[in-house]
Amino acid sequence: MLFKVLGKKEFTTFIELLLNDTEVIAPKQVGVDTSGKPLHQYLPVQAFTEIDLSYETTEYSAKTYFLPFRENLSTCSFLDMVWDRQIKYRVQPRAIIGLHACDINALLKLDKVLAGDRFPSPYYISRRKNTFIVGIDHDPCEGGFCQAVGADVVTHGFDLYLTDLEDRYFVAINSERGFNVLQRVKTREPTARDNNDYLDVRRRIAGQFKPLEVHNLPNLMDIEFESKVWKKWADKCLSCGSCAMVCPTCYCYGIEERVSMDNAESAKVKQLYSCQFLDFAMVAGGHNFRPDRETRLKYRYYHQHRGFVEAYEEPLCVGCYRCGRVCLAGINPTDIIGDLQTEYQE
């Protein structure tokens, strides 16, 4: 991996450029909450001064960019007797600035399964390979156990990715892509006090999170499959599928088929949907696997930490915690690992 080091107003010019021939996504606050704490969102911006690159997090995940809510996959006319179908995909360049490592790290593991060899996604794959991601180093973030999964810390995934080393960026290149737009300002190579304040901010980030053990989480979450756990937080459970919205590797969806009245016009709708609804499971027959919260929330976890873990050697979650945030039953995932923990220690 190559590094440069980008001076403030460089990287200014630096996203102006970008600004005049690319589509900007970056997080832009969009009002505070009942306490005052800024709130943020990706969302398209005009002007450098939209950006607000010291958030904390955001409601929603880039996700959003890459698997939308709600999509066409396919539009079909019949007119004439002539039968006519439609696929697009997304072509026109994109950039998002400010991604935070767990949410780079929340794409990786949303291509082993949208870009990978067994069921890659052509809608998800063009949406990819036409976004430049720019990410940043943060402090952890209220709740936020990403260090524990392993997603505080992010090696690839990205184009460009910056350190904030207060009146400079230390930046690094993980991409010829990242290469050629960076040389369109002016940049430096690093000097030994370059790299050392680097590694003394990665020494600051990482002594700020709070310790959470979840490395054989996948053995004991087998070990406690019929623990009380699961039913205590299921009974508290909305079944309103808040935390599967804002999760930013949460990818279950379904597919509807809308024909118009007279036939002359169809249209294959995906749309994002959350393994916590009732209907989730349910098939043909009106037979329902999962027809209670318990089932349903244990599933979920198990999809996160044991499953995913089994297939890609890597848990699915990426402790960014929104699901806690957003849930309103206060339902989250540190709580619920920590229950079955101690419930395995007595």
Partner chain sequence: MTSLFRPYYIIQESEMAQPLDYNRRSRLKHVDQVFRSEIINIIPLTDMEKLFQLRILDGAERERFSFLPGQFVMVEVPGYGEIPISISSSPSHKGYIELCIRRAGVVTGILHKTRRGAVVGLRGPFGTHFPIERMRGNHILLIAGGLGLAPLRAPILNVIENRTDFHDVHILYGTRQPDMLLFNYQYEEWNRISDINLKVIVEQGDESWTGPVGLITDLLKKIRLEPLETYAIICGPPVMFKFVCAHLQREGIPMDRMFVSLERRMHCGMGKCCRCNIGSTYTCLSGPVFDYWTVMNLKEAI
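Switching forms now, from the form predicted on its own to the form predicted in complex with its partner chain, please provide the structure.
We keep it simple here and write out only the one chain, dropping partners and molecules.
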């Protein structure tokens, strides 16, 4: 990996260069919560001043720019009983500034499913390759357990990655595209002091995480399959699906067919779904393979901490804690995992 040092003033120039050229998505404050804490989202920005890189986390993940909530897979036009199909992939280049390590790791996990060797998705790959990603280091967010699931550090999956060294950024370059764009502004080679400061920051961040035991989860999920823990938490669940919507790694979907008013055109629309919805596993005739909240909640954890590990040797969850923050019922991964561990110990 190549490293450069970028002054803060040059960084502004760099962002303005991007803003003048492409659509830029960045963390932007959208309000405050009831306790006065700022709320952020990844949104399109027009000016450097709209961007707040000191954000702690965003309510929604950046997944929507790769797996939009609704996406038109194909359209069909009807002409006298004959139909014809059109498919379009999104190609417009886009830059996302300020993704944290967990969110980039989430994209790497999505890559495994959606750009891997079993039926790669052209819709996803096209968006992924047309997105320029600039990541940034940050102190752990409240509730986050990314370190426990190995998602606090990221070594690829981005173009540039920034570490804030007060008056300058330490920049890791991971793509030729990133290298070329960075050449448009003044940078310099890192000195021994830059390297030391960078390592200090990395150590400071790494030292702040609270521990959470997850290494035995794949096994625990099997042992505790009949555990009371699932019922305890699922009894509170509203089956609203918010947890899956905000999650950077949930990718399940449903298909809906939409017909235009004049019946001349129909669209096959993919819509993100949640395994917590009642009809997720319901089939014709009314049979539901997961009729109760308990099995649905368990299934979500089972997929993340057992199924995905089995397939890819790592959990699907990146520990961003968005699902815990958004849940109106107070259901959250750290408490559930904690309860499973406690029950297992007993």
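Since the model is a prediction, treat every value here as computed from it, not as a measurement. Just so we're on the same page, rigid core means the largest C-alpha set that superposes within 1.5 Å between forms. Numbering follows the first chain given and starts at 1.
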Superpose on the rigid core, then tell me if the C-alpha of Ile255 is displaced by 2 angstroms or more between the two forms.
no
